[in-house]
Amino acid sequence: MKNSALYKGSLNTIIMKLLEEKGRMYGYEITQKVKAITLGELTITEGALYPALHKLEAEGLLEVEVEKVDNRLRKYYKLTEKGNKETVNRLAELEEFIRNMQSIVNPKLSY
């Protein structure tokens, strides 16, 4: 189920959850963390990640810090105060969605 529309629809929430946990991350780090957590089942391409990061930044949910690492500039992304609040809301919505889907897909399990 690699890179299905279900994952793509959750990309912003995935990014925000990782930043909530880690504090700040750079783009490649985000892609590798998702790959590690999902044991390679989910891979986020740069073509999907960076537009999502830029959109979240434009919405005021992320801020960028630039640092020089090994003679290269690296952009670190972190949640703003507004982003932290929105992460809580989006995770609650996602959990509710998962519960509802579970009720439909496997009604014998209760959550």
Given for the second form:
Protein chains: 2
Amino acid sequence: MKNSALYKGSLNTIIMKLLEEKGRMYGYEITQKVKAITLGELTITEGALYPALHKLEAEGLLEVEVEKVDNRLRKYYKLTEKGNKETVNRLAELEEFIRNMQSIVNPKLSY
Amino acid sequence: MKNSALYKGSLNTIIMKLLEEKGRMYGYEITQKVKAITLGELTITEGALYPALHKLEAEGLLEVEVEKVDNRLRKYYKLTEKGNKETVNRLAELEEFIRNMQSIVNPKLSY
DNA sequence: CAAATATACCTAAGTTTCTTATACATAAAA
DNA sequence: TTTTATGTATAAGAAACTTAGGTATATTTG
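Starting from the form predicted on its own, produce the coordinates for the form predicted in complex with another copy of the chain.
What follows is the entire complex, opening with the chain shown before.
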């Protein structure tokens, strides 16, 4: 049962959208949230997630707050102001992609 | 104006879906068709298209017929039997991806 | 008529984004 | 006590693109 289609390029948008909603989240929490929302169909691997978070932080779209909970480390991420603006763009792009794909895949529905 | 979101992994499915509909198409025709359907928003680059066609052919999902039209070469591609079956799977996967993305991006709509 | 654009194919180098595998560490459950 | 869950991280490799070329003919435009 292959990883059921996480199309490349969508991960960043997923992260940013969840952070926009929730305010702040830590990495592991994001993986669990995605799994829950998609009823187990979509699994974010750690090898994809952590580099993505670090890159978004490096780009100034996320900022991090480190906390210790239950003697274990957590890195909470939240959107910066720049990140908030960029989230709007990326969501618009994703929605455009979805519209385009539906025009191709289901041409009868797109008038 | 960046290339407006061709999420990686979707190109093969686009090609296969168009061939399923049209019966057979040649490369250049595919690029024009996609541009037309998406009102210019989605452009398939040749550097992506031709390697993708060759790979699908190598995998036995497409077969090719070469023709000369107006003194110019055309390579018409069509789905093999195996390609037809696989198209069903890929479309299902793409639709699942779209459902999952909508669950994430627009949680209020997904009951 | 010359130059640009459209049609039609192709590949190579580099980048991005993932998967897979591994590593470290603590807490809880079997 | 061993496995599973929680929590982070990186390195090597694969896959799928972009960018930038190359070749050639037909048509349109200035």
